[in-house]
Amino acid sequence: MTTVTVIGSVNLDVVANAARLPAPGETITGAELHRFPGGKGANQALAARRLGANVSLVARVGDDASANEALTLLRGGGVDLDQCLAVPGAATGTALIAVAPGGENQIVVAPGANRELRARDIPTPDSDALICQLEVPSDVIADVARRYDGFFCVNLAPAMEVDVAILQRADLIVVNETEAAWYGPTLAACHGLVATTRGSGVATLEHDGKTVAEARPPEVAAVDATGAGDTFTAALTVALVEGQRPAQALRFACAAASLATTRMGAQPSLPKHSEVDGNA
């Protein structure tokens, strides 16, 4: 079985389903409120687990009631949480999410304990693949990337300045089209693969600036896009490490991401391997 270590965030998602997304300064009422486990690190860990990998999550949560709520599906899903520790006096990360019909969303994150992750506290992962994002301190990612010698994937989200060594070390970088525009020519520092998602549009996989694969997500009845990008990241990593060719792996990732939009909430919507196989 493929083994994956995920270093990243754990959040509790507070989701308001509204008739539409608000404009700047506008208040919209009549929304329905839901609470779901989330955080890019937690989402990617559970996604990889549901897709058949043996997964461990390195993360930090607060010493509050929200931590248990945020970790519920990870525990139930069989993700190893031995390195997911509570930080005394800290609050568990929280994401405030507005979702419109059709799945479009707006997200604001209060990182809380996610900021307390420290490189010195993280052992060098012993796994086939390492997945990281940027909802934890980027110096942690840079340090672990230097020590780790397996397949290294970094999801450059949310977009921010990062050590170029992270890009140079990455075997796979995942960005959406907004993030790709933000990083621009900087992505050329990556010597591995660069995957760019475009919502329901064509996703691409590039190497040395040349497109090596393209795929369009299958059409589905989308209700919530939260977690779709995390599903894509986990699915593409697992598929490539399992030995799928780039074009096949990209189709698999697109199919997984599209399925993740068909149910409410980031983690409740994450698909299993068998579902993806039937949709790819």
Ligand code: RIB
Given for the second form:
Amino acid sequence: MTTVTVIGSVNLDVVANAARLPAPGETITGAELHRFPGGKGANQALAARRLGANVSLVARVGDDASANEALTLLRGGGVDLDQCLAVPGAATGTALIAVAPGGENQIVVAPGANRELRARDIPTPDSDALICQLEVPSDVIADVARRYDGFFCVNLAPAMEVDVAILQRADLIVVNETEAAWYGPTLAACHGLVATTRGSGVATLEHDGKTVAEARPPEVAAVDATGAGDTFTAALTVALVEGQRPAQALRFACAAASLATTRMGAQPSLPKHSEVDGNA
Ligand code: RIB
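Form predicted on its own already given; the form predicted in complex with the ligand follows:
Up next: the whole complex, starting with the chain shown before.
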């Protein structure tokens, strides 16, 4: 079985389903409130697990009631949480999310304990793949990436300046179109594959600035896009590490991500391998 280590964030997502997304300075009422386990790291860990990998998550949560709530589906799903530790006095990361009909969202994150992850506390992973994102300190990602010698995927979300060593070391970089625009030509200088998602539009996989695969996600009735990018990241990594060719792996990742938009919440919506095969 493919083994995956995810180093990343755990959040509790507080979600308001609203009639539309608010403009800056605007108040919208009449929303329905939900709470879901989330965080890009946790979502990617559970997504990889549901797709059949053996997964361990390296993360930090607070010593508060939200921690248990945020970890429930990871525990139930069989993700190894031995290195998911509580930080005394810290609050669990929280994401405030507004979702409009059709699934478009706006997210603001209060990272809390996610900021407390330190490189010195993280053993070098011995898994087939390592997946990271940028909701934990990026110097931690750079340090572990230097030590690790397996397949390294970094999802450059949310967009921010990172050590160039991360970009040069990555076997796979995943961005959405907003992040791709933010990083600009820097991405073309990366040595690995660069995957760009475009919502329901065509996703691409590039190498050395040349497109090596394209795939259009299957059409679905989307209700919540939260976690779709995380599903894509995990699915593409698992598929490539399992030996799928780039075009096939990209189709698989698009099929998985589109399914994740058909249900509410980040982690409740993550699909199983059998569902993705049926949607590809
Ligand atoms: O990628 C989706 C995730 O981003 C949400 O679950 C939220 O926690 C934010 O981290």
